[in-house]
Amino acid sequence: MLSPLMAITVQDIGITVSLVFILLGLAWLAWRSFSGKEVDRRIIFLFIFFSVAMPVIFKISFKFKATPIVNALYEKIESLPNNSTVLISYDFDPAMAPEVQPMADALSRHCLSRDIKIVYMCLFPTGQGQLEQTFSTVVRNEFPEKQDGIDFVNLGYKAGGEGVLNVIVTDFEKMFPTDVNSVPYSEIPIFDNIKSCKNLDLIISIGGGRPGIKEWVLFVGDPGNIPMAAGVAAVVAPQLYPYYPNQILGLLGGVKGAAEYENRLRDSDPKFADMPTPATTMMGPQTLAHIVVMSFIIIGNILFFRNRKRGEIS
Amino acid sequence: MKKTSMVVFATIASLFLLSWIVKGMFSEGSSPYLDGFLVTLAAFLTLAIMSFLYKDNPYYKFAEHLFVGVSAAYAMCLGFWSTIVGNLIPRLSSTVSDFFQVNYIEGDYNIFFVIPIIFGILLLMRLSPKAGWLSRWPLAFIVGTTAGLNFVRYLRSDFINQINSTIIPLLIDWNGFGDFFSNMNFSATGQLVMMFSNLVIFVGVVCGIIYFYFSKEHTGWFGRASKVGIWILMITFGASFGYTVMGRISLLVGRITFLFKDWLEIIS
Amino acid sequence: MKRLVPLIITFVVGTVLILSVFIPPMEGLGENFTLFFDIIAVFAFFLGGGNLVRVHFQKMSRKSDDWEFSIVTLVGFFVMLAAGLFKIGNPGDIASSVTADGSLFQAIYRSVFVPLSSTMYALLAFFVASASYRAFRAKNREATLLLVAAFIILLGSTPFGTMLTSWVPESWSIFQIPNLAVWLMSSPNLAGQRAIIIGIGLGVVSISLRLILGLERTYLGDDNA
């Protein structure tokens, strides 16, 4: 008899605990709404807080299949033989952080298993301080047995975007003599065989800004015909689609495009099945406060044609 | 400063000064009270600029302000040391490379570098009043390497290559009319749609960009075209609103995941 | 001078990155400019943390508004400066990296800047939900095709969509909101934003044009020379 019970887990009572908090406060806002009172939009801002923070609370996840924007990359990856080189850009900032920080670790963490080598950079000065982050949780941390400059090598930072772009597709030394330990170009057994953007296998920018993507393809995928694809913030993954397929072969965005990534990744190879997926973990209030949002929309909406059939809005 | 004031700053000191004791009892590793000090000073400032939800204050001005001035001052220190220690001294000056270790770099036209460090103090000639108007030497120069650089760069990539990408097939794996309508079906991966999806593509770039055509009167089959423009862009901005909604929502689960996580330690 | 000169620095440095990219042996001249550029655009740092500086020291001086914070914002500059340049406390000697794991750098970026930045942005959230709820109205046919898409993506990202359309059968899958959300994404907003693309790219390339001929000069200020 009570088997079914047994088989309730933490996250199930989590979902019906989050879902019973916000259909009352919808249902509450609907009937003052309704009822025609002001609603102070402190009491808006303290429900999204928490429509937020349960489901973060209860650890609320779900499951994505990857689309095909995202899977092109994950194969592009895949197809690459062993010891291939791919640049990984870090052209964001904390602000983006909690969005493309798991891309860029799940990235790493897939060339790095396949003996891909990669080159990091970054045309943001915080990517610098990002790219730390990866060092330490995914680099020295899961794979203690890559080295620097053979398996992969940090150039760090440059000012100038664009022009940091124009110059590497021709020529890397020139823009970065060192890497970000001073090391000298020559002395890095990484940059034996490449000479400029041009002698990469893909390159990777993670972003949501400028210089971000678009201006990596521009100044070196489409003039030094270099495959290129990215990770991106959400709020510019719509308009980097006119690239795909022709100039950028795959796409990651916003945590759901990190999210699909991590599944496609943890359900292709058991080794990955305990690696972590901080993205798919956000996916769960993720979902719930797009709930939120669109009821809001909804009754918003129903308001306004009331209204408006009352002739109280021409 | 008001009673309430003072009374509120009270327990708000008293309470992030416990939150430190507390994380520094607890903390695992080699400075456990710096640790604390420092989630405690990043929970801090996380919970000040939120409190501006509720309304301005004093607390989320100091957090504000702080921000500008540390801000200012990382790009300056990632800039002092990745291109002017990493690009410009290595070619001007071999004792002050050996001084920064890194490797002089030789070279016939190193002495032109001296250009961007002229052009560089003209710049900051800007904040002063009598000779600001050097600054406009160094500007003249960003402005034409940007003309410069831009102007083959968006016209390959944003304009050739994109009109290049919109010439596509509108009949996909055609076999006849028979074939068509014998296998036709709504699957998101079958023949119709992908058919539809093209067209979509090449009517909905040639009507977008009618619609930024102000040249001609949008009256007739233009007018007709160009609200076909509109359409279009308003799924556009539709799908780029969601895809904002989306952003900004995972930006505030990143803060709150760090509080109940790092801060509170609520979940692991 | 004050306007010839700064024109033909424009014309000429523009004109050889242009011509460096069909005239190979200019390459390198091209290269040596971009990083002139770069270098320059350095030293525009130190003029937005020069400008800070004195921006806030007359507030102070002048005790304007809310100058006490001020202060505030001047030792959280000095303080970051003076970590990054004397890499205090950083675990490597000189050539390390100054964002070295230790640093006290690193330690005011993941404590201070991070916090601060996110937050800033993830106030959003909040304006943005608030702002669907009080003013996102399908109040004629356009607002309506837009509130709809919004509706599709924000839904078929969520298990919610899958759920909701899973009855609908394969040989009408386009009809399953996820599908729906991706065609939606990858053909009519594709084509918007090409559209928009090809505008931008079109106006850069003008501008671009107007520039480095001196037909543009807004940008050199109105006093007369």
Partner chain sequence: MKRLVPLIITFVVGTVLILSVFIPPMEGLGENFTLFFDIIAVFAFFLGGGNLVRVHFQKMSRKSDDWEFSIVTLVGFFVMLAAGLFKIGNPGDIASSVTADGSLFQAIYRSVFVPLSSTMYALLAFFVASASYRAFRAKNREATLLLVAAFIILLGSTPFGTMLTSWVPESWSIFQIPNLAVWLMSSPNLAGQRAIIIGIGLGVVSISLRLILGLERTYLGDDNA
Second form
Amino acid sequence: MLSPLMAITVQDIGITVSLVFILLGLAWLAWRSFSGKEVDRRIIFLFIFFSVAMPVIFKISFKFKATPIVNALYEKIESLPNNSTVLISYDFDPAMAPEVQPMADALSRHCLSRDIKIVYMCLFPTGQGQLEQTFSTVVRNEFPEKQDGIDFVNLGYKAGGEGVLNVIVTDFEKMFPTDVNSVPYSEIPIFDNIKSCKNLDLIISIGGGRPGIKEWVLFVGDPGNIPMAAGVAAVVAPQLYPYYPNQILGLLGGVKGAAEYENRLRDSDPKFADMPTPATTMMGPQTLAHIVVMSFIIIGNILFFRNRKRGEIS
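Counterpart to the form predicted in complex with its partner chain, namely the form predicted alone:
Just the single chain follows, nothing else.
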């Protein structure tokens, strides 16, 4: 295993090599373009490949400051008293998991570390498998002292979509008479003072499909006047910004939102210093690739306006 000093040195070397490669490559591409020479598209593809591969090889990552919409969710969880109860719904499938699984894990880690109780459920049948990943990597692995039924409970998947939400907003037991282990609702200590979603301190929907956060807001959050938050795929996030801050108090959008939350956790408490940060790791290749693509766009636009000024194009 590399020492911390050596690990930092390796990453520094990786950043230097990556930046030199990118800058020299962009300079060469700009020179060929402005010289009127064609650039083979395969070279462009190869350039993108190396821009993505280098951060993976050298484990390059960046720090991200939490934006207000992400920090709002963090502060809400921080403000909850011990023994509060939060519901986290896994409303996604494996195709969406690379974006939203990291935020689901980070939120679980944050809540459990503050002795906040969690009620887990799924509106997607595939959500149960993703939930099991959180149980194996976070709940059982990092919090072995937490007890099923007391500190957390898994209600599993229930078919019905919006119909499920219409029921649990007034009565949990009617829709979930048992948890996934067939323990009766009345025998689960976490539900001693919880009859419906109205007794929860916060609801977080993780996903981006339907049913998802929009349905949670429509059928649960607004009618029950319950605090809502969400973590969604990047493509869905722009559709939910109008809901903030009145109908949802915070939103994690895509890998970047998850990375911001991971960094906020790590910066807030030393106990999170060594926690896994998959979203932050994924943002390394994504950040460098975005820089390269933006550079291509800038070069292309400069070349376009130069040629139009010369009258070479109309």
